[in-house]
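The form predicted together with the partner chain is given below as one chain in structure tokens.
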Amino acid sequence: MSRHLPVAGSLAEPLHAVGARFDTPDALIAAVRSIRAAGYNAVDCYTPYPIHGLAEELKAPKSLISFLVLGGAVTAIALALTMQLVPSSLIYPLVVGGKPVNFSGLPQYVPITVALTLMLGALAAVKGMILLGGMPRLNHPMLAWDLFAKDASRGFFLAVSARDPNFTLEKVTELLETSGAGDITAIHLEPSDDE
């Protein structure tokens, strides 16, 4: 059966995954369910916009970004207060308008602290999103599949990784076919010295 599968990438290279395309999010979710029920865990979906409930179906772990942000924010509070209080009250005390320069003059140190807290929090959030999402990267094995590379914004794609311990090409193809997938393709890696 695998003989009939269209091939992406170079046949000389090892198989990366079997990809399939679905027309609706419902079909995609149904396929994810049947494939996971058959015991394949190394499944990923590629969608043009977030699909409600898809991450739950894939048993993707909860995002830890909010904790990263909390870490960034707490660091920023400590840094900002140190940055202001050490020069203002120890190194270079500058009394203006009779305001206390030490900790009891806290209100005047709040604005900078808040601004920096939010900035570091935001940086942590974006950095977290990029790194946890496996970015930045310039290429990806999936992009060897022309249909996907051109049409990712149009269809709902699914790939079962060949690295899954239970992976057999025939079984996966059959499962995908029964769940109504189109354009089932065997995606091979591209030669590494490509281009």
Partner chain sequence: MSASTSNETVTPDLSAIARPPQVLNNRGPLWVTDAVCSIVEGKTPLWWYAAISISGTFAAIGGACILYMIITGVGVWGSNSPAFWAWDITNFIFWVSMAHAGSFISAVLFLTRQRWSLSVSRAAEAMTVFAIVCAGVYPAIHIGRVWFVWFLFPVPNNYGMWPNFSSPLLWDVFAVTSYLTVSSLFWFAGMIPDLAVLRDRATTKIRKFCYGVASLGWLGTARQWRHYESMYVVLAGLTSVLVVTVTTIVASDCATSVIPGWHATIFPFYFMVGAVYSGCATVLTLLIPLRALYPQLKDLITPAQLEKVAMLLLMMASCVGYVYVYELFCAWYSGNAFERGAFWERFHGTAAWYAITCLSINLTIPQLFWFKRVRTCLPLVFVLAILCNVGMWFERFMIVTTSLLHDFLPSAWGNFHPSIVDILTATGTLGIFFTLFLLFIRFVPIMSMNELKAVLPGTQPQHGEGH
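C-alpha atoms forming the largest set that superposes within 1.5 Å between two forms make up the rigid core. These figures come from a predicted structure and were not determined experimentally. Numbering follows the first chain given and starts at 1. Compared with the form predicted alone:
Relative to the superposed core, Leu85 undergoes a C-alpha shift of no less than 2 Å between the two forms.
The structure above corresponds to the form predicted together with the partner chain; please provide the structure of the form predicted alone.
Shown next is a single chain and nothing more.
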């Protein structure tokens, strides 16, 4: 089957993906199922809100953000207790207001420890989100597609990457058409993209 697809981006640049728009979340999930069943793994979905079950269908890996937050929290607890216990117990062991100078006085260190744990955990989450999300990226190849750029806040989009080892333009187009996709487009990189 040889069908001419609308093109987004620069024809002088390599093909980035084949994109399709769906009207409903259920149609998008059904299309992801059929694309994944055909052996394609490099599939991305762009939706205006989270869709229950879509991550499972895409077989998206678990995010590392929770481990980064845990690392930030453990670091904060160790840092806060060290900064409080070492001076008050070892360097300047002064009894102030009857407070003990040994480890039996741990409750007095809880407020600062909790505050620092929340701060470093939040900073680790934000930094991890930025770095793991590939930001800052000023221009994504999908934005070359006018329909995507205009309708991303209302439509449900699917893109099959041309980097997938099984990718063939004809087969992907046929799968998307049988899935009920509207507006199937070949999305090429733009000259300013560094991919």
